[in-house]
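The chain below stands alone and is given as structure tokens, in the form predicted on its own.
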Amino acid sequence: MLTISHVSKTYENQPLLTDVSLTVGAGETICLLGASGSGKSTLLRIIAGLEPPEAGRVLWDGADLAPIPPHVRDFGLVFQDYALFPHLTVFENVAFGLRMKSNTKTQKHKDMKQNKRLVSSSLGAFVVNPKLSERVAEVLELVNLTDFGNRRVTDLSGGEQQRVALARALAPHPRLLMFDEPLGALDRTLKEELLHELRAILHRTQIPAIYVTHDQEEAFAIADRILLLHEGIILREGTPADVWSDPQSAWAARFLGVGNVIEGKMNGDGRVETELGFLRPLCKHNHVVGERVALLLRQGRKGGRVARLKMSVEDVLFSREQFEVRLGGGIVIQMVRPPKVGSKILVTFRVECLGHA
């Protein structure tokens, strides 16, 4: 199991990373969800080894990696753009990540010699060895491009570079694969597609991963579990399902967009005075008299604290099988009909607060 532990990184001065701890089970995919310049890519570099922490640990079953090089750890990176050999055939560049496992110690002048062969070999020279070809075959018809090995990868889409990518990194049997925003390239068909087909692989191989992305649909659709991370600081962790239905912070809420976030003062007897009037949200924390409080607006949800607003439509934009409905005050629904602009309408909102503004 992996288990970073209070790891913290500067950059120019200024706080990266700030005591971040987090764990990955066996067979577990958690995402690293937040915007860019949040930290994302620089924990997994670390993870990586490509660079060091600051303060804190990278530890695998307890064992302390700071000493252990990349490319002993075993563990398999697969990036946006792709970072595959262009001169060689498919079955070429995912026979390359076994090729270089097998380096060792005593053989490495050999070995050496044998990856320069490589770089500039044909697909004969890897089919001299059987139990070599017979993984790249599992590993390709694992993402769909058993008929590929003889391409160039020059000649391949982007979606099918990408399953060569995730062949590569495959195919040397790793304890851990890492992703960075490696479907930020596709179109959203594309996209769609292969995240279902990397999720249902990632099951399947059981082999545990970690994903950084700032694309919120992807995150929900892969992961078994979700950490958003925020100028460094993980601030919300836990099932897609769990996050979704309670973000627990004003930002977390804008950044997924589960609703409508309004600001206002809380007023003496547990209401908020906000732009739509005095509501009374649903509360766990504890504020004072004044305070400017942060509350999420649901549209349409029973239970808890919940508001009947009539508000003002002023613009109406199709979204899909939806219509967006923009309201007065910079409210947001959706709904199935739309609505004449510059009509009222009721609206039904859960009321829930956030905490401090």
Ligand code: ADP
Contents of the next structure:
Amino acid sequence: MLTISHVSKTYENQPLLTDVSLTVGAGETICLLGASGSGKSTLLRIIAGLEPPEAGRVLWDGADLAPIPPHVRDFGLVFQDYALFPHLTVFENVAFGLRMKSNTKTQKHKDMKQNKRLVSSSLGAFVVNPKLSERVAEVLELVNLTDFGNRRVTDLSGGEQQRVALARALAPHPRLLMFDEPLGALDRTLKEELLHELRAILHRTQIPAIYVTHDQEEAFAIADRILLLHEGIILREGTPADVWSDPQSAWAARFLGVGNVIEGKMNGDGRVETELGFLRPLCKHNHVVGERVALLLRQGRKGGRVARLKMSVEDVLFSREQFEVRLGGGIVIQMVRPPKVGSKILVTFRVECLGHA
Ligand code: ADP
Ligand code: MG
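Same protein, different state: after the form predicted on its own, show the form predicted together with adenosine-5'-diphosphate (ADP).
What follows is the entire complex, opening with the chain shown before.
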């Protein structure tokens, strides 16, 4: 089991990661979700051993990995840009990961020579051992690339290339897989398709995984558990359903796109003065009179504190199954039937308090 314990990192005297701790359980896929520049890739590099943390430790089953170099950590990595060898075939690219592993384990010197031959070889020129080709065939089947072995990677589509990168990472039976924005370069349909496949593969193989992305839809589609990285700390952590139902901060609610977040001033009677009028939210914490607080307005939610507001329709956009309706005050809701622009409609919101704004 991987444990990150109190890891910190600064970059040019600016704190990038501050006291970050997390674990990845057996067979679990966690998703590190954060804006671009929030330090996600840096954290992966630290876990991979490509960069040391300034403070804190990376542990596997309780043992500190600091003395273990990257190539013997048994971690697989998949990047956005695939990082395949363009001059090698699909088979050779996948086999490469296996060669690297056997090099570090046995017959170091002999295999080093073979490795050189592998890298310098083009089609067919390289020595194949039956166990290795069996494993390559196995992982190619796993990623739905059966019969692609002899193809050149440069002839493949982006989605196919990413499957090759995944097969290469899977081949040596890594004890952990790490994905750094692996679908960033693909279009939406392909992205969704690959996400579902990847989720199925991760669950079938039970390899624990860390998936890094800035895209909240991707995170919700892949993660068993989401960790929201913001300003160097894990701001919120939980299952996708938990995080969605209780984002716990204005930033998290906005970043995830949960409902509408507005700000207002706490009044003496428990109501909050906002540009939509006085609202009475459900608050977990006490707030002093006059304090600026953030409120989450969820449309049509039953239970809790409900507000019924008459609002003007400013714009209506078609959005998949529903219509996205833009109302006054920057509020956006979804409706099955589109209202008339310029009309007034009555909308029911559940009003929750997200704390200090
Ligand atoms: P993310 O993957 O979340 O986009 P990164 O981990 O790549 O974030 O980097 C976060 C920030 O740290 C970057 O915006 C960059 O300014 C800085 N940084 C960290 N390490 C380096 C480095 N080796 N070279 C340049 N910038 C770096
Ligand atoms: Mg990155």
